[in-house]
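One chain follows as structure tokens, the form predicted on its own.
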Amino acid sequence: MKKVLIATLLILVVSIIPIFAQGASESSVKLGFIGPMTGDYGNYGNLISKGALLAIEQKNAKGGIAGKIQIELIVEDSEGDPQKGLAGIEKLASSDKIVALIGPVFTGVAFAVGERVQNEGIMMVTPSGTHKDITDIGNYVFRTVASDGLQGDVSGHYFYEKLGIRKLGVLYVKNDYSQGLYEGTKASFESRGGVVTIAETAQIGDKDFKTQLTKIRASNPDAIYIPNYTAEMAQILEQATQLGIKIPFLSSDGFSNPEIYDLAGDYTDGVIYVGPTQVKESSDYKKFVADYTAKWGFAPDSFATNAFDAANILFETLEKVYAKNGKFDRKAIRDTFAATKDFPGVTGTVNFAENGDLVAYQGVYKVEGKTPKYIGTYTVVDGELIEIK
């Protein structure tokens, strides 16, 4: 009799558990972030992650998703190393069970992590991974930053047509970001009739660029293109001054990081670079800058702004998915994010191309002392440079 009673109780408990599980509400949802938080490139990860963290704080203050589910951001430090990025996504995907990823920050890490999230079925949106081939990894990969394909096109055309440069020297570090920009800019520049007189390279972590700069000077270019990260560019500019090089310098969106003026502010005057378009001074943008600065004690860069928009688009996605499914299904999140239409971001209206690229233009800047001055907004259509008024 006792055995029958125990068996009956067990059946009742087992039958009740699914009822409670099915009706249980989630109290939190986890997003991941991968970026360099320490080391030479730690400034990038810190600036960008804080854009996402601010968005999360503001959303959670309003109750979170569906007014009741708090959002948690789990940050993994890649140090800019693809292998450490892979270790980070392994933890985020398997242990933390994130539903989506903001990042990675750097191109090389984005390639490595992109393959993993595509296979895992977790969508990622990078606010700063610019290499044109990143979104070719698959349909779970997005970005809220312009592709290097567009940046290279605009750079080559602008240097030739607007600056009158005919001979270009190049010094780039051998990583996916810098090499991709060099190759795209070279192809665009040469398509207009320009000539790359010399292309010198350096290894990741190099500190001395005087040998390369001396060779570049000997090739007698009209300008020197340095599509690198801030640490390398700061050293290149300082060492060029030490060598007495007077040739103008050109750069890429890496120059939009304000750290360049802390590292090399005495050498930045006159640099022209192609990067993110200037964000209109809308009330939403002004509020974001004010909130970010008040929260963290320094102003956001363009990539932090991209991360803030990426996070808010994800929140809208999670709201829709939860309202429809009552849970955070990874595939539904990917599909809903891809269907984003005319999202009112602080950077402007956000749309994605079919391949996951941001529909975007490029801005051109000239540095006066330590202050970047906006020259204009450009794109390339059918091989022609177009200024967007």
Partner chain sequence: MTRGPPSVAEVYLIKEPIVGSIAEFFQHLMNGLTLGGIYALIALGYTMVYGILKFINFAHGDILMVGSYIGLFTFDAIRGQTMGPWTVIAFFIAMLAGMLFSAGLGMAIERIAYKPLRRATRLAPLLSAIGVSFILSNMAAWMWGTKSRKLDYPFDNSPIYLKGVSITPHQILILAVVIVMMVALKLFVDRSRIGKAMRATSLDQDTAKLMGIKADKIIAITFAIGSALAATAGFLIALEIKVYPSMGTMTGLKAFVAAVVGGIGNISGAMLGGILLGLLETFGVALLGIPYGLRDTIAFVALIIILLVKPEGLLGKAEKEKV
Given for the second form:
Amino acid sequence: MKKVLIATLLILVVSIIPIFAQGASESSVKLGFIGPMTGDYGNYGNLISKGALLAIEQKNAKGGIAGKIQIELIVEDSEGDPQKGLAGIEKLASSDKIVALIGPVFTGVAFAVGERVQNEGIMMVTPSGTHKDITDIGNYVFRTVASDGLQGDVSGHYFYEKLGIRKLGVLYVKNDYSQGLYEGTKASFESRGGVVTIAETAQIGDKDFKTQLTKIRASNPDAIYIPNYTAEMAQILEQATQLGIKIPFLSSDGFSNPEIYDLAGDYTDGVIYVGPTQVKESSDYKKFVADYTAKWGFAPDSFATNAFDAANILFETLEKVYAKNGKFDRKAIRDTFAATKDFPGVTGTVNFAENGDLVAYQGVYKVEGKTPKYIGTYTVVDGELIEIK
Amino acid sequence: MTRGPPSVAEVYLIKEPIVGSIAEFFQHLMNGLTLGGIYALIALGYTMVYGILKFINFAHGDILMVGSYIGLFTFDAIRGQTMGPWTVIAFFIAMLAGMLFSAGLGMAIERIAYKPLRRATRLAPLLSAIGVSFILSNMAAWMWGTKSRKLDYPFDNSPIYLKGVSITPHQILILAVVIVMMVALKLFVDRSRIGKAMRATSLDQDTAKLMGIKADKIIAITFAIGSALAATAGFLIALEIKVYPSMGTMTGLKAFVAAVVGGIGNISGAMLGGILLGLLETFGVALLGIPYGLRDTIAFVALIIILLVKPEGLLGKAEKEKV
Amino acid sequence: MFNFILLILIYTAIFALMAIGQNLITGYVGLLSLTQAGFFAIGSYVTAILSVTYGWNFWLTVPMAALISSFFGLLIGLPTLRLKGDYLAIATLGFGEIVRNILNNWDSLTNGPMGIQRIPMISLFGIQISPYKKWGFLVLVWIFVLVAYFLFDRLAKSRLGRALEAIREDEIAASSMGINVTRYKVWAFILGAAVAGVAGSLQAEFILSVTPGAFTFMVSIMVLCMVVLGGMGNFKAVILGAFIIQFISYFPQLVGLSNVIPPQFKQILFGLILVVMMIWRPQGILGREKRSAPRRLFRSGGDV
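Based on the form predicted on its own presented above, generate the structure block for the form predicted in complex with the partner chain.
Complete assembly follows, chain above in first position.
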């Protein structure tokens, strides 16, 4: 018993030491990142955090903020779990004393952490949390990705008007991302007169979709909508082939993760999906992709690109705040961030709406030979689908 | 929308899948049978171990997973670039490698984590097994990453259509292997000396020992065989569901339910239970409209029902409890 | 940093409540039940739904959470009575997964995978106990733990406790001595469920949102580890066990190594704890409560 107590005390003492190691030094400013770094969705967190890291490296190489303060990114693993995400923000907020948060990656974690940062007064900008209600949490929550609300709107309208789909079959996963998109798309699709003839569900992590696909096949819709993550979509596409399904597939921005081509290969051919807008081949964007791929050895996805932009906007914000106040005040950072106007990001010109949403459009892609081809930029205004040339 | 070049089968046997209820029924039947075959293979491992030690090896599903990884690595290493007859041979060699490794792993785990607890309470080996399961799946995640890895088909897996039902060569492979394994096992247990020794040990360990049977050796062999069978199942389904660290957990658990439903300790029972569960799950969702999210629940509900109605399982014999 | 330690202590307390319940079921009756995650989830959702949709005060939701969880404890206890160690484990594991599945799919009640957000904070006599200001919450949860500890400890030392232990040692002998095995087993389940439900309420008030994904069987396993590590049949010990397990869980973040040490590490550690403890020291670090009469703790045969 005594041995146990002594051991416990020793452990406690050892862990206190980092407190003293904590230099809130003038020579660095800390940003936080929360995302799934390990676990089944580690690929997302990995890709996205590296977008931010690249930006930081480039900025630091130029001297950092005000030419002298280096930026540090502290990455916390959420494992896709809100509880871990909260522990992460707890540590980032109180121990690391971050001045702003990039992330979280997943919608569910974003909700939980969002409440916390709103209460704590630390601004957060998510590069991938698309659920429409996230920015409703408060004025400290922003995103550099278009919200689901828009994606659902554009998807539903586009399928009806441009693709001529009248009967839609859906296979979605019971999680906030998929279900949110399903509900949004269904609403806009049906508002035009289309009918969702069958909607089957699955659980995240499921591998076998044959039963649902068989039922969908029997109901014979014009197209099948699968707004899911890559792992599930790869399985679905493969199994659809095995079942002899020739009905075209439609998807969402989850499809923009290049991993899908590794997992599903030729099965991706012909899939049409709605995702983030393709940057008009700007030289900045090309440079970003080149830099990213050169540094990390794989190509970025759209969310990583959003994170890159988010980071750079933050740098501009930090510069302004530091120039004005000589220090990094969290509230000032939030205010300045919100006031960002026409920022030239690699994803295009960035502006934030009142509620922190990204003023954006959606892009439509069609996969041909494992390469996504850009079809067009769209948005929905007052219930009307508009193409942006 | 194109799906690659048509296969020989598609060209000569092509019939478009007829959308309709008969075709649908047979499709579900096909899906259910193959799923059931897999459950059966895994259930065999559980049931054999239980028969001898009266203990559920929680880590069985994870041994399956490790075997699949080893098979994958072997296959990728030896198969060469082009697809041909060698690919199929390489596939089976890889499967064998996975089976052997799992057999060894199973024996090692038995020796290290279960043997010392044979005389302990009922709870102890169970907790140990849960611990082993955890260690295995997390070590796999640590060493090999959590991303799923693709196991490529050694042959063209384009489906054949038979009256509107699409059957893939993969499904045929599964059924073939399952049948071969089950027959082989039955013959082994019924006819061979070791098989007899296994049956004797499971009936009454102490008496078997008195008769000169080395119980420890028999137990080790049991673990080896059960693990090897599980590895086979894992390698077969990996073609479809990919290889990843937690691939064994849920499937393993459901195979256990299958073993119980069929009659734990009874080899034919495991086979029956497996097939039954596969069919139940597929048709439960398809015909009874059970929401897909509750598919796993079907297995557990079946478990509770069987334990309430006939706890020894469909083919099991009721055990009299000795006071 | 200090705040982070407070966080760990708060999680410790919440889990300690569940561990206390687990201790009764596994430590005293000797049943390997893996239900705590399920009751934890139920308790959390009860509080979430009642306070968000119906505007109930937290303090009223707590007894409801306990009650509804107990009801399910009864529901699970009755059919699984007959099951022996191994089967019970699987059946109870299945229960937890069923609960999670239902929560994930019953959109109209639980909002499905989105979960329920914006749960109002606890207020006591007009003072808000915010999870962001740790101290208040910390004191509150530990009061709950102390109350639970005293309650369960009393119970364990009473006739109920002795009956439970008799059942563990030899069910048939106990039954032939007139102990209604059924009734006592079910009671153990009900009590274990109730306290896990309360833990769930507190969890909902701390995270201020509930999602089905937070209640996987990992929770049940962790609780089990706490009991195994601390000492089966010893309430003080399981509280210690709760602390150690939570500490291990958050250790990498504590020392700033969370990107170097993968999360698998702590899970491997939990697995090792189970295996090693069983082989080397099955009675846990602190062992069972000392009593006047000498007890045979572990022997072959019987349930535990």
